[in-house]
Every structure is written in structure tokens, then in C-alpha cells.
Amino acid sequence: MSVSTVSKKSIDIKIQPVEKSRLADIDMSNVGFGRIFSDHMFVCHYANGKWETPEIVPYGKMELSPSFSAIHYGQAIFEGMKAYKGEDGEPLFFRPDENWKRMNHSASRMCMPEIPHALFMEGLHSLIELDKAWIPDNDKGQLYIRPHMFATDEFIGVRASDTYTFVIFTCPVSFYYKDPVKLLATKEYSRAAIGGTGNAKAAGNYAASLFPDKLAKSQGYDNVLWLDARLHQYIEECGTMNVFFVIDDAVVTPIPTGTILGGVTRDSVLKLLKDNKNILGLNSVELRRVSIYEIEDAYMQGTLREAFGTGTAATIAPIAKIGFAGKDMNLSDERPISTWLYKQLYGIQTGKIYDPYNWVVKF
């Protein structure tokens, strides 16, 4: 195993533990996903143009002002991270500074402050080390971390806030999709426009998602599969992954064009693929604009193998069918890329298989 390692510390964080801890009451073979939440949370304000002292506190209820300008204008953005059990029991992390610098990138869209690297990573790290008997042993689920910051100016007035907090908790989680998915591809409704938000991480972005979601899941599909929101024609990602199609022998995922995120875990599955092309029987990994009428004319064709999603939460999720214009294409239960990228992702983010790129690091 190739592991980096973050020396630690430079700033003061104070730290009130918890009187008991609620882990004994927990069953951690059954935590679901998202409603069960550890013991602390990590607590940092921004005002007068600087960050506060940190603390880490009990996790609980904070202070909220009606006229606390997020939630009137829509200053909040947030990040997605996990702690995998590693073969000693200690705590390790997938490519941390990504989310760090994705972050930065977000609160920058949204006119917030960025964060320094040494209060997010030092939080970050104060915060496991405290709460890591909550990360699940690696058969069960990993402990989801969630970076968020939002505006607390009191103020009725369209312009940025001058206050901020910055959070950090974390949740006990099983794994985020059981079986593969089905998604639906829509050209009613739109995730982003090139000049929006959409390659931020803001919650703006995820609460404009909602009504399409709800409708897709009527229809007995698990997601959206977004396309462009200007010809309706070329695809995007789903409203929790990015995505992947292998045709003939080739990968091929949409470029990036300022509408889609950033995914940490898309990019190294996009390492992965290219290093291993001969290994997969591939002859290219393809980042480039993908019109779901290609995708239905590969399914048509009996060329199109295999669809996967990739995200911190998902993982690799692999696609069980596509719906489009009132007809689903059902991919076949054979996936063999998608299976070997979970198999070797998942490996090197737990520990388990020689790290090769140095993405996984304990503090």
C-alpha cells in the first residue's frame, strides 16, 4: 500500500468534547444513508474579511436567523468526501485536496471566501480523529464527510454576504446505490446553462433537480440523466454521478463545458481507464460531447456494452437502463469495466491494493 501522509497542526481549533458518546446506541450493520450523524461537528465563522478561531462542538441544532441571507439568496455550497477503514484501523482519505480545491472553485462561483488549505485540512483531520470509532468497517460502508458553507449576513438585500460558517460533520453510511440504476433522459427540464452554476457545487443547483427527480422516480427510474440545456441533445451526468458509456471499445464521457461537475472520483476513474486500456481491451477513453441519439443508435446496434455512473457517494454505479423518448434501453447485466474499476478503485481507497498515484492519505 502507498499511503501520503499530512503532517498536522498549525492552527488552534478548540475542542468540547461530547459527555457520552452515541456510537454504543447505533447499530452499524443497518446506518442507511444520510440520517444517522456522528458525534461532533467542526464550526468555523468568517467575519471582518477573516476566519475565526475553529471549534469543534457536539453535533447538534445551530442558531439560525430568518433573515439569514442563504436562505433567501442562495449563498451555500458544500462538498462530498469519505473515511475508509484502513487494514491498521486508521482513518484514511481519498484525495482530500481535490475537494478542497473543488470547494474553493464553488465558493468563488458563488461569491464566498475561500477557504485556507490548513483550516479545512487541519478541521478535517481534528474532526476524524475524534469521531473515527464511527467509520464502518469496509464490508458495511464508509463515514461521509460534508464540508458546507453558507451566508449568515441578517439582511433583506440582493447583494453577497459579509458573515459566513463553515461546517464539517459527518455520517455513518451503508453503500448509496444497492442494485444498478435506471435512469431516464429528459428533455423537459434542464440541470444548467453554460455560464451558470453548474459546475459549482452549490445547493441551488441540487434544489432546481428536485421536481425532475420526483417525476423520474414516478416513472420507476432512480435519477435524471441531464442533457444540454440549449438543443436538448447532448448528455450531461445524472443528478448524482457522472457518466460513463463503453462503445465498442472505447470509453466515452462528456466533456466538460462549464455545466457539469467536476468529479474527483470521474477523474481518477479517467486515470484508471487510461493507464489500463490494454488490461480493459480498450482502444481509447474518449472525453468529448455525447448525443444521446449516438448512445441510442449504439443500443440499436448491439454496440454499446456498458453505462456507469462515478461519484464519492456512488462510487461505480453501474447502469441498468436508459429511458428516453417513451422507449428504455436495458444494458446487459455483463460489465466487466465497470466491475474492474470498482474492484480497483475501491481497493486502493481502502487500503487494499498498491496505490500507484499516491491519492489516499492519512493524516
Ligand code: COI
Given for the second form:
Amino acid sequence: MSVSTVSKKSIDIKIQPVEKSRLADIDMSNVGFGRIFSDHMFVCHYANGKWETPEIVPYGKMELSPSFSAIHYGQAIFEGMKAYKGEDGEPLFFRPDENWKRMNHSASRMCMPEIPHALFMEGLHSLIELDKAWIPDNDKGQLYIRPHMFATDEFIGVRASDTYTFVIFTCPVSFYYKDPVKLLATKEYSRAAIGGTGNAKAAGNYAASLFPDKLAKSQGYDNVLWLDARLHQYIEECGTMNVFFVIDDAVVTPIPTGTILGGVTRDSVLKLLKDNKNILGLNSVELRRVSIYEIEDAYMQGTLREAFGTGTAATIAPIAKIGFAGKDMNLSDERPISTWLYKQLYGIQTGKIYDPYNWVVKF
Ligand code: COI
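The form predicted together with this ligand is what I want next, because the block you gave corresponds to the form predicted alone; please supply it.
Once more the chain from above appears, this time first in line as the rest of the complex follows.
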């Protein structure tokens, strides 16, 4: 295992620990996803052009004014990352710098203040140090980490807020998708247009996906497979994850044009695929426009071997079915590429497989 170590504190964090942990009441063998929250949360307010002294306090309700501008004008962004239990029981993080960079990319797009590296990393470290007993064993799950920031000006009118709150909380989770995913490609709705906020992890992107997702669910699918907003032809992503297709001996994934989220798992998968083409019997790994008609064509020809999604929550999620224009493409249960990727990536993330990229970080 190769692990980078980050340590040394440069900021003061006020810590108010819980009087009694709730952990003993939790059935860690059945945590589901996103419903159980660990004991503490990290909170830092921004006002007068600077971040104030952060605090770690018991996880719980926060005071909220009905005129908070995030609720009205949508300045709200978030990240998703995970802590894994290392071989020695200590927390391992996967490429946390990438989440910090993406959070600040989202912040700048949504006209919000950037978060200093030390504030993000030391907040994360201190919080997980306190709640590391909440990291499930590797066969049960991981600790999902949700950094997020929202606007707090009490003000009615469209302008950027002057005050913000940055919070990190965590939850023990198991699979986001229990079964292979069924997606519906639709020409009727779009997730993001060029020049919009598609490559920011902005709360509003997810809100806009809910109604089309509801329609997809009512037809027996799990989510929408988004197509580009101009031609309604080129595949973008799925909203909960980026997507990859195995066609013949090539893996193809949509090239970012500003409308899809730059996934950390996506980037890692691209690297793993490129470096292991021979082992996997692949001829090429291609980042390019992928039309839904090309996928339909490959399916008809029998060359669409696999499709899968990638994401922090979704991990490597096999796609079982893609619906488009009234027909279903049912994919094979044989999934050699995504099965290999899942094992390789999870092995690296949990410190069981050598990490040649220095992706895994121990604080
Ligand atoms: C993540 O993968 O971390 C996300 O934020 C996606 C969401 C569907 C949970």
C-alpha cells in the first residue's frame, strides 16, 4: 500500500464533543444510504469577507431564518467523499484534494467564497478523528462525508449573499444502488446547457432533475440518462454518476463540455483503464462525444458489451438497462470490465491493493 500522510494543524477549531455517543444504538450491519448521521458536525461561518473560527459540535438542527438567501436564490453547493477503514483500523481518504478543488470550482461558479485548503482539510481531519468509530467495516460500507456551503444573508432580492455557512457532516453508508441500474434517456428534459451550472456541484442541478427522474421512475427506471440540451442526442451523465460504455474493445465516456460533473471516481477510472488496457483486453479508452444513436446501433450489432456509472456514492454501478424512444436495451449480466474496476478501485481505496498514484491519504 502507498499512502500519503497529511498532518499538522494550522487553524484553531473549537470542539464541543457529545456527552454520549449514539453509536451503540446503531445497527452497523444495516446502515442503508444517507439516513444515519454520526455524532458530530463541523461548522464555520463566513462574514465580513473572512472565515470565522470553526467549531465541531454535536450533529443536530441548525437555526434557520426563513429569509436565508440560499432557500430563495439557490446559492448552495456540496461535495461527496468517503473515509474507508484501513488495514490498521485508521481512516483512509481518497483524493480529498480533488473534492476541495471541485468545491471551490462550484463556489466560484455560484458566486460564493472559496474555502481555504487548511480550513477544508483540517476541518475534515478533526471531524473524522472524533467520529472514526462510525466508519463501517469494509465489508459493510464506508463513512460518507458531505461538505457543503449555503448562503445565509437574511435578504429578499437577487444578489450574492455576503454571509455563508460551511458545514461537514458524515454518515455511515452501504450501497447507493443495491442492484444494477436502469436508465431512461429522454429528449424531453435537459439537465444542463452549455454556459450553465452543469459542472458545478450545485444543489439546484439536483432539484431540476427530480421531476424527470420521477417520470422515469414511474416507468420502472431508476434515473434519467441525460442527453445534451441542444441536439438531445449526445449522452452527458446520469445526475447521480458519470457514465461509461464498453463497445467492442473500446471504453468510451462523454467528453466534458462544461455540462457534466468532473467526477473524481470518473477521473480515477479513466486512469485505471488507460494503465490496464492490456490486462483488460482493451484497444482504446476514448473521451469523446457519445451519441445515444451510437449506443443503440452498438446494441443492435451486439457490440455493446457493458455500461456502467461511476461516482462517490454510486461507486462503480453496472447498468442493466437503457430505455430510449420506447425501446429497452437490456445489457448482459457478464460485466468483466466494471467488475475488475470495482475490485481494483475498492482495493486501492481500502489500502488492500497497492496505490501507484498516491490517491489514498492518511491524515
Ligand atoms: C456523490 O456521489 O457523492 C453524490 O453527491 C451523488 C449523490 C447522488 C449522492
